[in-house]
Structures are given as C-alpha cells and as structure tokens.
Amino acid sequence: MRTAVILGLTGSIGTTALRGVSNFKDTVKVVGASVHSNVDKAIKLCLEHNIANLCITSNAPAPSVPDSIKIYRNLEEMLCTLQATVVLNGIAGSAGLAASVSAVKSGSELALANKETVVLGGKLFLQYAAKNKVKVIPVDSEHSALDELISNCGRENVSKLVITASGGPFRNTELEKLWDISPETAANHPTWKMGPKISIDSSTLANKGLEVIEAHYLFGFEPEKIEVVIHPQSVVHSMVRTTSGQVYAQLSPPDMVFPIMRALTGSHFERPAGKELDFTNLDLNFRKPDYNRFPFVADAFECIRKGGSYPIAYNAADEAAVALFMQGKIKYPQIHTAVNRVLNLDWSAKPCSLEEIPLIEKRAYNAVLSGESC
C-alpha cells in the first residue's frame, strides 16, 4: 500500500486523482491534501474520500470540521508529519515551487503536475531533489510519456524528444479575430477541462513553451533536439525519435488520470486507470507549428539557448500578462507582446540558489504590471 498527499485537492489535477485512486484502493491511500482557498469543496472531498488530514495554505478562517480531519496550517509540518510514499504537486502556477520544496524535505516522492517547478528551479531544484536522494516523477502528459518512452527505447538510444500540442481552440482562427477574443472563450480548451489561467497559456501556447523548458531540464535535451507539433486529437502524447531513425509514441485517451495513477501507483497498473482508447472512426494530425501563430513557442527554445533567469523571467511575465488579460486590461494579442518586451530586459544573470527566484519572479512580474516591458 502506498500512500499519498495531494496538493491542490479541488484542482482538476486533485479532484482527478480522487476519481482515480477510487480503483486503486488497495494500493495506494491517501492520507492527506491541501486547499488554498475551497475551503469548503475541500472538507467535503476529505469527508467523501476518508481523507484525515487537511492544510489550509491561506489565511481563510477554518470552518468547524468533524474530528476525523486534522487540520494544519503549515504544508510542510504537514508533509514532514505524514512522510507519505508520494506527494502529488497539482497546485497551479508559481506557488508550486516552494510545495515542491517543501515535499522535497519531506522525503515523499515527488509526483509532479506543477510544470513551473522545474521552470522556475531548474537545475537548482533538481540538484535539490537528488541531493535529498527524492524521485521527482512527472506528471503532465507530454512529460510522463516521455519519461516512460525513454525509460523503454535506453537514453542512449533516443535521438530527439517530440512533444504534442493540441493547438487549443484558435489554431485555425483568422490573426485579425484575435483580438476580439475574450477571456471566457479563451479558457474553454476543446479538449482538456483545466482552470482558466492554464487553459488560456494553452490556447496561446504558452503551456507548450513552459512544457518545452520543463523537458529539457528533466530530461537533459538541449533545444535542438526537441520538437513540438501540432496533434488536436491529444491522444498522441510525446513521441521520441531513435538513433535508429524510428519513431515511438505513447497514446492514451486525453485523460489525466493515466499520468496520475503512473505517479501514484509507482507504475505499477494492476487494471486500467481509465478508458481503453478506442480506435473506431479515429484519426489522428499533425503538422509543425505556425510561430507566427503560436510565438511563445519560440521565445521557450530562445530562453532555453539564452540560460540565466531568462526562463523564470518568461514564465512570471505570462502569469502578468494573463492576470491583465482576465481583468479586461489587454486584449488576447497583446499577452505575447508583454512578455515579449520583459524578454528583451536583461535576464542573463543566474540565481544562486532557490530563495533568490521569488525575486527574479517578482521583478518580471512587476515589468509587466509597471510598463517597464512597454
């Protein structure tokens, strides 16, 4: 039995975890999860799924709960307490990386659904992780596949990493009309259901290039051996290209929980997570992508090329820039070029250690918000 923490419980990440450790009761538990501000949807998922201990991350008042919830105020008293097999980082954006930290300290393995961790830390964090001798397993989609693909073809027989984009919802759509897009039908992914902020850097591909980043940091593959395209479907995840000059990919239904429940279970799957992929009527497209379309993707391999805190730079930008598009203050186009002008700043600069990315994160932020990028 293996047991499990799970942070961000109301998340689409938590509330699919739940859904999926629903078939493995036998083998994995989970014994605890955070909230930062659901409070209520989060005590009624601990209730359903006899969850004993729960963290509050925000200052909002606790509620009274039944004796059977603990609850804790500190996640990483929390984490060090249980000492779990497993910690799932589903919380979303910037703040995963000091969970992840934090989980790290705990000993748990780290199962991990926050890209910007590794974005955010990059090798500082995995040289953190190894040096604590904590496996950190990804959780996206596109980086699970590829864990497991080049786990099964040998790193030394992988050649290249090609990473799926479903393109989002404005793949097709005419540049002009862009700008009359608004946030509500920029969060509606016709695939994946995500919160809003993630499903916006999906349309625009942002996601992608914080996906990109996060791969070859996990991975060890320098810009050029990396390849994204374009597959609407997402049943194709990641692909790998071989010395050999043949191509493996990983397919599943564009279903969280087969990610998830590879982290959870420690990859053993007695039964299925989810539905079989059914190949009836099905057909699948690719097709490179238009950077004039979908430039977040480029700026992701510049980054990348450029080193220093140019990665944390595009990411705490993005996460400006959308803020301002969700509040009506800039429209749809006009993400990218905010972060493209806080990119064209001086980032050449590394951080030193972990406490000094907040400060990075802060200051591109701030670029966005001030009109220092402007």
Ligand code: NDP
Second form
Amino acid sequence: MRTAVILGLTGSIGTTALRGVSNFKDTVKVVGASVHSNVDKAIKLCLEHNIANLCITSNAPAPSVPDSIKIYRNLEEMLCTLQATVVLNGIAGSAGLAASVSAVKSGSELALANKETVVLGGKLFLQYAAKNKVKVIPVDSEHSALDELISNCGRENVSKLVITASGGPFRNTELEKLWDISPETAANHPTWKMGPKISIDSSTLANKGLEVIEAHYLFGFEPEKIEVVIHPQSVVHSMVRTTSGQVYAQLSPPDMVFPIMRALTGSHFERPAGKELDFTNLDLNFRKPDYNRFPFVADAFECIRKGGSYPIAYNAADEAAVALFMQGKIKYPQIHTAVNRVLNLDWSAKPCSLEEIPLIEKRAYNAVLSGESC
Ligand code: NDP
Ligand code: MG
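Coords for the form predicted in complex with the ligand, given the form predicted alone:
Next comes the full complex, this chain leading.
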C-alpha cells in the first residue's frame, strides 16, 4: 500500500486525485492534505475520504474539527511526520515552490502538478531533489506523457519533444475581439476542467510557454529540440520524435486522473484510471502554432535561450498580469503587453539559491503593478 499526501486538496487537481484514489483503495491511501483558505470544504473532503491529517497554510482562524482530523499549521512538520510514499503538489501558483521544497525535505516522492516549482526553481530545485534522492514524477499531462515516452523509447533515441496545445477557446477568434473577453469567458476551457489561473493561461498560451520551460528543465532538452503543436482535441498529450525519424504519441481522454494516478500508484495499474478512449467519431487534428497570434510561446523559448532569471520573470509577471485581468483592471490583450514589458528589463542575473527566487519574483511582480518600463 502506498501512502499519499495531497497538497491543494480543494482545487481541481486535489479533487481529481480524490476521484482517482477512490478507484484504487487497495493501492493508495491518502493520509494527509493541505488547504489554504477554503477550510470548510477541506474538512468536509477529509471526513468524506477518511483523511486524518490536514495542514492549513493560510492564517485562517483555527476551525473546530472532529477528533478524527489532526490539524497542522506548518506544512513541513506535517510532511516530515507523515513520511508518505508520495506527495502530490496541486497548489496553484508560485506558493507551490516552498511546498515542493518541504516535500523534498520529508523524503517522499514528489508528484508535481505545480509547474511553477520547476519554472521558478529550475536546475536549482531539481539538483536539490536529486541530492536528497527524491524522485520527481511529472503530473502536468504533457510532461507525464513525455516522461512515459522517453522512458519507453530510451532517452538516447529521442531527438525532439513535441508538446501539444489545445490552442484554447480563442484560437480562431478575431484579434480585435480579444479586447472584449471577460475573465469568466477566458477561464472556460474547451477541453479541460481546471482552476481559474491555469485556464486563463491556457487561453493566452502562457501555460504552454510555462510547459516549454518545464520540459526544458525536467528532461534537459534545448529549445531547438522542443516543438509545440496545436491539437484542439487534447487527446494526444505529447509526442517524441526519435532519431530514426518516427514519432511516438501518448493518448488518453482529457482527464487529469490519468497522469495523477500514474504518479500516485507508481505506475502500478490493475485497472484503468479513468474512462478509456473511445474511437467512435474521434477526429484528431494538428497544426503548427502561429507565434504572432500566440506570442507567449515564442517568449518562453526566448526566456530559455537567455537563461538567467528570465523564466522566473516570465512566470511572476504573468501571475501578476492575470491577477490584474481577473480584478478587471486590465483588458485581456494587456496581459501579454504587461509580461512583454517586464521581459524587456534585464533579468540576466541567475539566482544563486532557492531562497533568492522570491525576491526576483517580487521585482517582476512589482514591475507589472507599477507599469515599469525599460
Ligand atoms: P485550483 O485553483 O483549482 O486549486 C488550487 C489549490 O491550491 C487549492 O486547493 C487552494 O486552496 C491551494 N492554494 C491556493 N493558493 C495557495 C497558497 N498561497 N498556498 C497554499 N495553497 C494554496 O488550481 P488547479 O488545481 O487547477 O492547479 C494547481 C496546480 O496544478 C497549478 O500549478 C496548475 O498549473 C497545475 N496543473 C493543473 C492542472 C489542472 O487540470 N487543473 C493540469 C496541469 C497542471 P484554497 O481552495 O484553500 O484556496
Ligand atoms: Mg499541461
């Protein structure tokens, strides 16, 4: 029996993990979870799923809870006490990095949905995990697919990574109409059900940019060896080109339960993790992205090439700009304008330690808020 802790229990990843585990009660037991502010919902989920330990990461007042649940206020303390087989990080945004560092300290395997951990932490984080002999299992669907494909094909035989992107809800919308898009419309993704931030990022393709950076660090491929392909159905989760000129793909319905359960079960499946793929009327399309329409993807490649703290600035500026858009303070096309302006500043200095990263993020965040320009 593997034991698991779910960080971000109340979110889209957290609740999908609970759905997945309910089908694998003989393989995985959830022993702990974390929540930030949605404490009542988390307690309800803990009671429904017999989760005995809950960490509240915000300073929300202490709730009254039944004796069956132990409340922690310090994540590292809970993770080190529980020593679960695997910690699933489903926390949204840059707060996920500190949680991943705590998971590494506990020695548990790290099932990583929180892509910000890799985008912000980069080599520093992956070296830290490797030094502590902690296995990092990608959960982002594209990276889970790539992980599977690379290990099946053999790293030495893979010449290129091909990351698929749905293209989001506005892939065919006239550019002038983008000025009228509301946060609610932008957060309504055509194929995936996800939290608001990642849904908006999927519509601008900033999410694909983050995933390109994530793939670069996780698998060690240079930008020239990473392609992005628009595939609206989100059934092919990614592909690899091999040195022989062939392409291998991983397919499953667009449901995060597959990559989540791959990580939580340690790839031991006695039954399918979710509804199997139905080929009745299944049309799959692919096309190359237009980087004029999707400048975020081109920016991400540029950030990898420039190195330094550019990937950190990309993530932080986008987080700040999306927050402004959600508050109605800027228009949809201005999300990219704000990020682009920040990326024109000098981010060439690399962080020397994981502790330095929040300072760099703060500078990028503030540059968006103050409209700082080069
Ligand atoms: P949601 O917004 O649905 O959920 C976020 C979770 O994180 C909630 O449990 C929330 O708690 C918690 N949280 C929010 N802020 C903080 C904080 N400052 N400190 C600690 N916990 C916090 O997000 P998603 O589930 O959609 O995404 C989670 C991560 O997984 C993101 O990094 C995303 O990019 C990645 N991912 C998500 C996919 C998806 O299908 N959803 C697919 C691939 C990757 P509370 O409810 O209390 O606010
Ligand atoms: Mg993804």
